[in-house]
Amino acid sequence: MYPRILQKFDNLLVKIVDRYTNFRWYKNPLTKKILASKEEYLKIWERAKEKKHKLIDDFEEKSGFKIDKNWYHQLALHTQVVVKKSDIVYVHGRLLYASLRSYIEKNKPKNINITETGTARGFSALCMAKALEDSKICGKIITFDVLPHNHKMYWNCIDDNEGKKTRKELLKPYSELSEKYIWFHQGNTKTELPKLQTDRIHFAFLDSVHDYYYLMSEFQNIKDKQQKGDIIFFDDYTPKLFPGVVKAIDEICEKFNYSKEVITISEQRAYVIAEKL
């Protein structure tokens, strides 16, 4: 039997490695203060509440799914709402848990393995577990993100108010579906995707670093584990803002074989939902 005090010993020696490489996401990296008040929040909450955007309105009523909008603008609060120079919009929760419904009601899967780069606050991956959960299905959503789940910081979100929280804390009142369908993975993707131990990846949202060779990068991991009619969800698919994403994105979609559906908000925000043909 393995000595109980050299397991100690090791759990100590992975904990020191992992923050001694994992150093600057123990540090505040999103705010080292609190940026502004509940009510400050509140009032770019509900702005970003009165927007209408008929392009998603259409994209759910063609589908047949809409995400059930007081949960979802509720959970926008606290993992979307942030003080930044843009404006807030977090429509891609719509479009997420819409197309992953109904690719679930096409392809009829006995249960759904997901992979999400960007974990954030956790708003996305939420969202699809909402659709897993209200498709009663099995499944798990694999999050990777640098920013750790169980240390407390600032997320630049309304719940700074209350002190800094883990992300693990900050969605508390979404335990259950985050404890069924989410698995937190802290690392980069460029070291962690590939060591992704799965045959097939039905959905996946790429969204972690904005830039070219990091989307190919995640991309080479998840190609084999795809098969037709499987989805790639691509975020920020913006020229002006990000060439390097929108150069990837069409090439992965010309030279393997993905259709390319682009629903643009504006300028500073569009998305492609690609299908594996």
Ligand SMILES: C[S@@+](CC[C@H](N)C(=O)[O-])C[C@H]1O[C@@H](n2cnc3c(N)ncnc32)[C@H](O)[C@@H]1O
Given for the second form:
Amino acid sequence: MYPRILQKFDNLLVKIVDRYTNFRWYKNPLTKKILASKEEYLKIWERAKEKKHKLIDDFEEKSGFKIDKNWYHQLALHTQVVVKKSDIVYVHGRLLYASLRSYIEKNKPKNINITETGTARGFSALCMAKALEDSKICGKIITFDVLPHNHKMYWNCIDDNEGKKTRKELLKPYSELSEKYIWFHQGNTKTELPKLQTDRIHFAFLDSVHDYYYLMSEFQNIKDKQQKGDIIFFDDYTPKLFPGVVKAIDEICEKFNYSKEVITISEQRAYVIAEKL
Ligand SMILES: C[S@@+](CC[C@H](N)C(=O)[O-])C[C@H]1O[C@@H](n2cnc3c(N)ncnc32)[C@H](O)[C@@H]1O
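Structure of the form predicted in complex with the ligand, please, following the form predicted alone?
After this comes the whole thing, all chains and molecules, with the earlier chain placed first.
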């Protein structure tokens, strides 16, 4: 039997090593201070809500599925509306919801495994959880991020005005949905994705590091777990901003036999829905 004192030492050592390795993710990595007042965040939100996106409307029309607009904008206020130079656009939530529901309707899986890389504040994972809930299907969404789930920090969002929060606290209004469907896993996808033991990933959203090598390495851990009809959703298919992402997606679709539906809404925003053929 391992002596109690050694057990304690072991626990402490493991914690220290983990904290040391992930040190920078515990030091307010997104912002050290509050970047805007509640009113300013609300103004950014109002501007984002006003924008029309005909291509996304058409996609929803074609798929036959549309996320509840009020629910989606309310979630975006806490998880997408940030202070940054470029415009705030979060239509990928609508696309994820519609494409996932349409996948479920077409393939009728008994339950569904979803993997996401790049949780951030949890917006995309929750849009997918909403799709599972509305489809009345069992499933799991495993989402990876280097950012911790249970450490208080500023998130560059409206909630910062109430003090530092953990991601869990930020998403408290959605706790029922997230507890039912989402597993938040902290860590670098390079080391953590290979540890994921499952035979099947029906639907994946790859949205962590936007470069060729990371995307290809994440895909390496997904590719053998997908079957005909399964989906990978990609963000940032924008040649000027992320040439490495475009190169990786083109290579994945061509060499590994995926169809490629590109949805370009501007030079800064484009998405790819790739279906395994
Ligand atoms: C573009 S954001 C994700 C946005 C999110 N999917 C959404 O729609 O709200 C990218 C996220 O990837 C995380 N990230 C960056 N490098 C990573 C890595 N090597 N492993 C895991 N997560 C990483 C960042 O911390 C950041 O939160």
